[in-house]
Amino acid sequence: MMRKTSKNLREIVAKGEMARVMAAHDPLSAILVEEAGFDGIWASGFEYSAAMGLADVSLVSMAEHLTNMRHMAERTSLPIVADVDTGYGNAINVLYTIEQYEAAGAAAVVIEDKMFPKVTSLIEGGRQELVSIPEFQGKVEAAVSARKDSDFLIIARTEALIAGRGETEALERARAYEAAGADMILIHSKQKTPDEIESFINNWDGNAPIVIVPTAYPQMTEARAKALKKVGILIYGNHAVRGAVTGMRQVFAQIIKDGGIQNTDAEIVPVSEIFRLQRMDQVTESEKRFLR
């Protein structure tokens, strides 16, 4: 499939619009994201870790996540925002990370200012340690220097609010990361209301557009985010894997209850729909054309 370039995502943001980006954890979920009408795919580290049955604590290697993202890129045409956690090491590792993800078809990467190995952001009482501002500036500068396509977005994510450091430090870090060359700033929060995020955005005096992930504060609708004027990307960070778990639990429980698939079969998509998503029609056509 023809890949769109990174320019598609940058153009949305540059026009002052807000890209809606949905998480995916494998090529099938990425295909469904595209069919649903989202503007981009979030190649989520949390979702991929969950799909592997692992905690999101830097257990998944760069090679594993990169391979999964590459497979998504091969099956969809949407721009992909790759969640590369801390960049898989220091600034030297970041040079290689950017090279590899850009070559694999990503349109953007998000790098966060936590220490490696990281702990997932929303876990209650989790260890949330941040690197120094100068160290992370070095990572951002390395990322900018490593990219080949100027439309490839470098998104710097500050976890200052997650770590309880407060808005003042979050703004300080965001300004420093923009000065280092970040195209956008992702600000994350685990508060149950959008107040903390809205306050940060209203006090943001930089030029870089803001990225938000309203997992913990679902009251932040797209209309509310657009009203803030500074949000360039809204990421639905883990709804694909949560939806998949919900659906599978319901189907599995029904089968156990009924002692068979006699009732469930009519409530789930038919096998023909899976064939369509697998593009079996193309296989059939190729067989007619090429098999002797």
Given for the second form:
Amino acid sequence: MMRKTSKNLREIVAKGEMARVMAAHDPLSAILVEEAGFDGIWASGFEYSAAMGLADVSLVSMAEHLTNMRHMAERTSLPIVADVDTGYGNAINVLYTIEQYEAAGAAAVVIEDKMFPKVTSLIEGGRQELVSIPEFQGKVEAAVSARKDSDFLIIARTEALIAGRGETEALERARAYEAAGADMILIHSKQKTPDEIESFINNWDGNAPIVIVPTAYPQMTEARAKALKKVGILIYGNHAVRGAVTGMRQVFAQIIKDGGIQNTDAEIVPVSEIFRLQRMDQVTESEKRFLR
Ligand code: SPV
Ligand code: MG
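In place of the form predicted on its own, the structure of the form predicted together with sulfopyruvate is requested.
Following is the full complex, with the preceding chain placed first.
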């Protein structure tokens, strides 16, 4: 049984709508994603690596990312799209990965066709090696066979454009992954404009809806993505960690400059707001009921 969520990603996509999914790197950022009104939480490998002070190059283990995602699932009701990178190994490892992430409360996984250990996608000149199409088909088939709930989405991500292999190979890979049973295809690009992605989507002849992560090409607004008709999920890939860094930097700089916190309070949320996010009201309620 999949974790019960306030929204159903498969339903949103099946209705031809586009789900907006925002990145999170810990349960608190996941709570803020939910309160902001997004349709889902992106348990991003990049964000979690960054939160650990590490590069997104397969350094964090499956157990660490999984535990973090489980804690997000325990504290929120939105569906979670789990970024499982390459699936943490070969098709055999994928069987276990899917079992674990579904049991921990994910509503979907994104698994990418890069070679393990992977290199983060948006880095200039990154080493981007892909596994063969048959090997990745085996991983997608393993993922599909391991899921228990048919609503659990298996999203196959091709890094063909990121690896500079061109649109023809990207389309070939996407078709092969759909044939292997993927519910959706994530196509990633690091081009500074949406042209490459729009061309891929316009030439996509499969039935699987498309997932995009428009970090590198912010001109791709939600309205523009919806106009393409085939985009089922739009993921904001790293805006929680970037927003957090921006916010913390501003506050820390102000305190250093002022030699104290006298001017900072007006700029940041009060402690009572953190109490609210921590559900201190429930603690107070429980104290009244149970502490004698
Ligand atoms: C992530 O957020 O971990 C992603 C998206 O996979 S990207 O970092 O752009 O590859
Ligand atoms: Mg990732």
